[in-house]
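Starting off, we have a lone chain in the form predicted alone, written out as structure tokens.
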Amino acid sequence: MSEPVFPLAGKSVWVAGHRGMVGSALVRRLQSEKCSVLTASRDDADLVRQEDVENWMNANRPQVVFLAAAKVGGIHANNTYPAQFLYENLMIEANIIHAAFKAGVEKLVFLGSTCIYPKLAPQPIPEEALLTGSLEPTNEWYAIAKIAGIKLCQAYRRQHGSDFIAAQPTNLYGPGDNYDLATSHVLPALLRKAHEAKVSGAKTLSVWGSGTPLREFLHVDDLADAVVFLAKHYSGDRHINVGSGEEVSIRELAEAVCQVVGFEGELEFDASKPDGTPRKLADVSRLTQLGWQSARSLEEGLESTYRELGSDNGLPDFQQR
């Protein structure tokens, strides 16, 4: 692997969102980068208004910036809060890397999502797809405010030649993850319904939607490492996809989480539910071409994700095996 073009060792960071699932594995992830991590709670700083981001960064001065903070949720919390999911991402997003830029920020790094692009982009769905069709309708309030992200790191490095850049994670999984069955995505909320299913014996679990849509997904510690790789490897205008490479039916994935919880019962598909995207499998050659490739299989993820569930997932029925 070529040397870093922007090392971190000796760099005070900061991680905005150091508290939600990407933003823990940042912090996870720099202890090994020899840089000082920075974070803010709610008390010190609302990131939805611009003063408080604008104070906190003078007073604080990081020379380095993950944007990892953001309103999040599945398709259900999507449909139920569409304006808070667009005025709240949009708020964030904007008034941390305008601050970032006045600030003098050496580097930032902007988390987006996959669900940016079209809803019958092509497979996999190569950068070049972004705004060349309609989104999907059930996610399109978080998917726009992602791409005004995106446009703002493009908009402030063309303007100003400020060092911003953006990474589009697919769906991730693992340590932090929610757990909420409102307001979840597809993985978590499999993981505890399976979990649960087997505790109380029942002998079917149901599953939003066919079964046949197809998903990528990638363990955040992962992201976090492509992440970092990408802050210190890469400078450019384009975005870049963060993935697995690798897709399976959702019917795929529930019987993968079922085998690694233990419940042995029937899985009932529920055809009234939404599917959502058909398909949405990233291209990530560009990142792979950069020298960087996923560090384990989903197999792998489910089990030590489910493996470190119970302590302190805020869930007391939904325990280790």
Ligand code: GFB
The other form holds:
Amino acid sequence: MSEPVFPLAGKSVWVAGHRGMVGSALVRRLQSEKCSVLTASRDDADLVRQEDVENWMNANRPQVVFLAAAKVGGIHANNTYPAQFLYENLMIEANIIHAAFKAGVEKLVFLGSTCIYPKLAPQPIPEEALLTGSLEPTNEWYAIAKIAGIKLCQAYRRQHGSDFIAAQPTNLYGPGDNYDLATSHVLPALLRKAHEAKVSGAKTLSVWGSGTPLREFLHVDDLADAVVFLAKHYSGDRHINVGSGEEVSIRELAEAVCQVVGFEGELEFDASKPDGTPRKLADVSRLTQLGWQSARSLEEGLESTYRELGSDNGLPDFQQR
Ligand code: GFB
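Given the form predicted alone above, I would also like to look at the protein as it appears in the form predicted together with this ligand.
Time for the whole complex; same chain goes first.
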């Protein structure tokens, strides 16, 4: 591995959004970097409010910022709360990126999402596909906010020379995920549904949509490792895709979840629910060339995620195995 262009050792590092799935994975990963990790509770700073962010930044003076704070959710939440997904994400990004510039932050890593790409982008999706076509309607509000975040990083780099970079993770899962069926992503939803179906002795499990959309999944601890890698080794204008390179259909995912959980009933596809984008596989060749590749398979990730589910997800049923 080449020497880092930006070593984190000895730095003061703010993980914005440390209570979320991505932020908490970053806090775990940074324990091995000999840096000091700063976090801000909602009482310390409401990240949607510019004054709170600027006051917190001035008082704490981080040298590095990982911008993992965001309003996130699955296909139904994106579709149902467009104003919150657009407004809150735009405000959080603009407040933190501008405050980081004003405070002279040395490095900032912004976390986007592969939903920034056009609905019918070429697959696997190269970084160049950004802004070449129309977005997937179910998540265009979130996507527009995340595109603005990438552009903010590029703009501050271009106008002020700030070392602000952007990483685009594919669909994530792992510890700290959201298991609320109305707002979650597909993987935690299926884990919960399969588990509850097994416990209750149900014969069927409901899967939204047709089961044919293709998705790529990355364990959040792998994402955190890739993001820390990029902070240390990458400085550039272009956003970088982060994925596993492994693609499955929603039906295959549901089957894999049922196997891990031990649910033996039938899958029932609910056509009243949206499919969303037909396919979303990130082209990770840039990240691979830089020197990072994900090691964990989906099966391993599913097994450890299910095994580690505990009372902290607020689902006591998950204890009954
Ligand atoms: O993970 P998900 O909610 O979001 O849904 P997206 C992925 C696919 O799984 C869709 C299907 O085709 C869903 O219809 N699915 C099947 C389910 N059963 C379920 C279920 O019980 N719950 C859920 N949630 N889905 C999101 C974007 O898109 O991807 C976000 O909305 C973000 O903005 C995120 O970018 C990474 O993959 O379609």
